[in-house]
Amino acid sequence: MIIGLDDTDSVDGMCTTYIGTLIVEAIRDLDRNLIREPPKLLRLNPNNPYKTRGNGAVSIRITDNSNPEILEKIKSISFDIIANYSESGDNTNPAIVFLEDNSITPEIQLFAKRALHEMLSIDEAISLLNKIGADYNFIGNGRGLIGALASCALELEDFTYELIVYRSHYKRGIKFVTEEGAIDIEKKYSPRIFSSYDFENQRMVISPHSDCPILYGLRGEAVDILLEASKLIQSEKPFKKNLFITNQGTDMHLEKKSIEEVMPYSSVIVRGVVSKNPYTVSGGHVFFEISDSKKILCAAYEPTKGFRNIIRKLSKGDEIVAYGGVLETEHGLTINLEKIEILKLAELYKTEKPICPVCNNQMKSIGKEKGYRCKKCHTKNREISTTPISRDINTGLYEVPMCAKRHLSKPLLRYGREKKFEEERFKFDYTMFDIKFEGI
């Protein structure tokens, strides 16, 4: 059986995995080896308006499903776990669902495939379990049954690890974690472990600021080098750990499309031509225009810091790739930049008044196309001087700074170093993984 959840957070606070962890806790009190592999955290569509934060859902594999009474005690522990703990609000419909592993049919696959890319309905999600008989329960309007149920069903290939170490969800206001142990882990473990800290901007991404009960979280390519890691950080006493599988940092969420097939809400990989020079607008956003027959703007908002240095050197006639998410702006559809590929650069020319052959003056133009006459000597030259212009930028992949980046994008430094889902998923034996601290 294969347990799904989401939304059950909210703006002031709490967290999917958090709730998860929960849940993940309370069944292997019943029995520890139920539960033999970590809990996934997948990351659906990053352009869903109605995310609180990350759009992320969980789901929980039990290995045992032989004895129904024992299943009907974890459905409906699990549910009271998510009555009880989920945070409430406008915007929060938490949701649980219950899957048999034969019962994901390849509609329902093709449907967590695109919880990634599109905005689906609860209708649809409610529609699917029904088909198949699955138990589900949510609170508030469903909504959250269609992230439930993706992250039951969505293949991995490529994948990451997260170690989450937790405050009580009682705690609130300033979280204590230090950044030198963020520094260290960045120097000492990257690439195996990525997004620490930022030294471009100076700032540790590992905490977040808002008041979920998540103390810091480690991401990285082995499970040892994130247990190891974390003896590094010191910070407030931790509550619990968890340790998930993700689709975090994998560009999962990235579809190759033309400029035509781009939808509101979409993430896209874009091949176009630069039609209209980086312009800078009010709050330090940088937008140009790129077009394959039809046009769409790119934006590299405020901030992704120096990452728009990069982008205002830019110039009508470059060839490139942009790939990011896409939103309906005040402009029209913008494709909000994660990376951009420079293809090929344009030759870009400056224009020169000649130089006089009989006295060495620089001659003056003597109107649009006719030509240039020298003020002194009055000798005419109608061939214009152009010289190259020196471009102070390469070919090649450009990416936003850490501190500006989705969970699902992959880093530069990750390319080249997938893990095969498949291939790596029993390797971890998580019956031994304890996620409670002692004495708490």
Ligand code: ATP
Given for the second form:
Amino acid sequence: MIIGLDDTDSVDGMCTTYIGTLIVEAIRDLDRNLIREPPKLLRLNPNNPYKTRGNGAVSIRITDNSNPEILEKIKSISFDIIANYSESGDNTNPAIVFLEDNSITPEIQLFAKRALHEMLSIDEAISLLNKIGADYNFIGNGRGLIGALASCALELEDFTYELIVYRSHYKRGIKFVTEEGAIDIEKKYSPRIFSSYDFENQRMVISPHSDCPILYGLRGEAVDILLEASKLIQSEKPFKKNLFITNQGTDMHLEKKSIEEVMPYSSVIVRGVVSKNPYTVSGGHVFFEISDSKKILCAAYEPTKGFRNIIRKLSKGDEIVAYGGVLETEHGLTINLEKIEILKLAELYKTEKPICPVCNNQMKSIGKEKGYRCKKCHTKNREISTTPISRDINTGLYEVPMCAKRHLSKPLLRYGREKKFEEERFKFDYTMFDIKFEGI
Ligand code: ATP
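Could I see the form predicted together with adenosine-5'-triphosphate (ATP) next, after the form predicted on its own?
Time for the whole complex; same chain goes first.
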């Protein structure tokens, strides 16, 4: 059986991974061997307007399906945890689903895949759940069922781990996690551990500022190094920890499209030629336009900091590939850039009035398309002088800084380091992993 859950948190607190951790603990109390692989933290459509933060949903695979009594117990314990610990409010619609392993049809797999690229409806999720006779439960309007169902069926190719360390959910206010540990981890373990400390902007990116119970999370490619690295972090006394298999840092949300095919709420990889030079608007956001046979606006928003300086160096005629999420803005569909690849730089020229070959003075124009004349010796010249401008930028891939990166975005440092989920999934024995905090 697979348990999926989503939408248990709000901007005021809680976190679906924390509630998932409470559920894992309660199931382990029945029998530790019931869960043999780490739960999954799956990031769905990052452009979803209903998301609280990172549009994450959690699924937990139960290994032993043989005892119906145990399965019923698991279902009731899990729902009680959702009901007791979820936040409440208009934008919090907690849900939990229970799927038999062999009930996941290609239609449900497709639904899960679409949950990364489109906006899906609650009705579709409910109709799929009913079609396979799955048990499910929800509080509020049922929106949580979308992520809960998708998290059970999403098939991973590349994947990463996140080791999350929690404080108690009763504890609120400023978190004590020192930056030094994150700096040391970035220096010592990158790229095996990624997105810990943003040196460019001097910002620690392992500890969320929100009032959720996460003290810090370390993202990386192997469990042993995550556990080893966590010893470098000094923080207030942790309460629990958990390990998740995730699609973070994999670019799973991006799809290659032509400009004509780009849809709102999708995340795309689009090739085009810069057709309008970059310009900066108030607030510091930088926009430019690219074209294939159609046109689309691309944006590097203020939080992308130094990335905007790269974008400002683009010029009409440059051939690029834009990577990012698409939103409908007042200017039409706009790609919120996560990365760009500059394929070819246009040759740019500076045009100047010609120099007189006789007396070396700059010549003056004698009218539109009539050419130039030297004021002193009256020598004429029809040619304007052009000198190539050296471009202060190179072809290649550029990404937004770590502090502005989406959970799903694959850091350039991870290129070539992809891991195959089906080959690696049982390499780590999760039954040996301790959730209760007795020091890592
Ligand atoms: P956190 O990352 O802090 O756990 P969150 O950002 O995941 O929070 P949620 O509170 O879970 O945000 O809210 C997201 C809501 O959107 C959920 O109800 C989820 O089921 C729903 N949802 C997720 N993906 C889609 C999608 N592609 N289409 C429509 N709804 C979606």
